[in-house]
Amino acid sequence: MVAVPAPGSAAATTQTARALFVRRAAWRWEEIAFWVLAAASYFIFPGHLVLITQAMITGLFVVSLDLMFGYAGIPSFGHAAFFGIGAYTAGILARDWWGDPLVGLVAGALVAGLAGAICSQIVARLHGIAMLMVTLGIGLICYEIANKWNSMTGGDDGLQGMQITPLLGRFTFDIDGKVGFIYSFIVIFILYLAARRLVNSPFGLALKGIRENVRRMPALGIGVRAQLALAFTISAALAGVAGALLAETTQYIALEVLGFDRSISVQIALVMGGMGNLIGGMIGAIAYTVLRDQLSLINPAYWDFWVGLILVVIVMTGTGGITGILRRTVDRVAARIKR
């Protein structure tokens, strides 16, 4: 027989919160879904899996951001920094020292996760204006000192020369994306799933009480700087990830890579998949990119008065982005069906 808690003591309480985060932690139809049509993406659009491998990297860059900006509520005007450290370090380490590809992103998520954390002890001490002000500043200085230190990024020529070894010594990537496509895709669904357990933890809901009240959680025995500071550096480390993916699969780093532009599209591509909302990153990039590919294809000297009026038309429709429209739309039909 088993015994049941009684109603107020503390083992009903843990289980309360057990049942909570189990809730919290269930898979979403629109989760799956995304999972199941990127893995049959390889097989739907061979011809195109170079994109999708691209967009697929920056959806694990908008992710990035989404830790920091969606959950714990650090904007950020120059988090392309940390993509571009992770892009070089992996780069400069392929073409002067090793080219192995796990070893070229273990140490650009390192790299960019320290370099995190050194900035995150200034962010996490500010507030606000000041938060964007010195994440913008991160940004430009990072931009500069790679521009000017031609002999080890190549400067505006970028970064090449790039020897990427056989991925475990037996897949060579190549030139129609089908390792680089696998490669990524099993990289990102496993940091995807990382995140996702982040976020359904007691960390991640400290992180969303610090976001909605961060004069509250003192007295709940959080200490706000330190949990921020840990999510700007896990941030910081995820867009190394991406970053070194990048130029794992391309072999080739513009200077843009650290670019505001970067900064400011990986923001455009997290409110128009949804912020707070992992997965909503992953939609968001994926529209983006597919987007901005197209529309200058159609239209190169005006593509982004598109993008920005459809980005308008998104967040006008209601909140939660693509996803919120996707979720209420699902909810509608299935509530008329039952009806």
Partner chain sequence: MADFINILGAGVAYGVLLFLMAGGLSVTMGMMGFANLAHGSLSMLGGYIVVMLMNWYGWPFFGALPMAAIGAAVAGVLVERTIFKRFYWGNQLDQVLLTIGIVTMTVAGATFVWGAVPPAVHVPEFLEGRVHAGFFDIGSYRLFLIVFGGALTAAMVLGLEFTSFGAKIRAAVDNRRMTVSCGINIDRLFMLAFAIGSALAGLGGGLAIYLVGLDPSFPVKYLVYLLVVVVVGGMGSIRGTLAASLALGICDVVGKYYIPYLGAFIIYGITVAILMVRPNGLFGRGGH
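Just the form predicted on its own so far, so send over the form predicted together with its partner chain.
Here we give the lone chain, stripped of any partners or molecules.
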């Protein structure tokens, strides 16, 4: 292989070295475009705010998985557990005690994060398929508990009777979903910023190291268990917030929030959007929601087949999902313009 100097610089200097990390952390155009469009959708699609809000909540859920899967390379087949724990925490709180949405949100994050921290003590000790199996087991157990603990969760019928009080004591959640949209948008955007900060920290770099070569990490002095446990806990807390948001904006929780299907669909959404760049999670969630809607219009029973096929094709072609394709297309166009 011929050594080609990095674009625009013949030699590396301290300046270029520092600039590399600034570049890595810089806002990419697809991120800006996504958030501008998401905000604009409030005005463009006023009739679909409820659906858009749900897609964005799914987006936060997918982003939480991206931290584990896209960054640290840890697959999870039970991530719905934490989404569900967050949802039921906020739901039960609002039904039985306290309906303040922000309190529910924080409680959902705390309980889900705590559950994640406990599970992480098991998961971080394992690798590969054993890890996958345990996450799958965690998901199934949580589903079973919610299913059987009828008096608390409503079991199969779902949780009803939440009494959500107005946001900040002033803004009542309306039927058009305006307040729900703004509330969710702000929460999700703030958490997105936090996730961005995290992946561009030394901790985030360590997560990438785990993904790229976990065997090398101990040789650098990094035991990875602390990193994995922290990543799992944070990821679970974020998923919990997403669950709590869904519960609060829909004021109802179906048992399916904990289902295996949800754990898988969030994986698929992530792959569709593109892993390991955060915004891919948000975009993938939107794309998945739209695609599911369209496919189930055509064929309600078998749309899963096409979703599975898309997953297989993306993995086999190694395109890197929507963000990967976008990026390559834009790079190619840019190169052509330059020439």
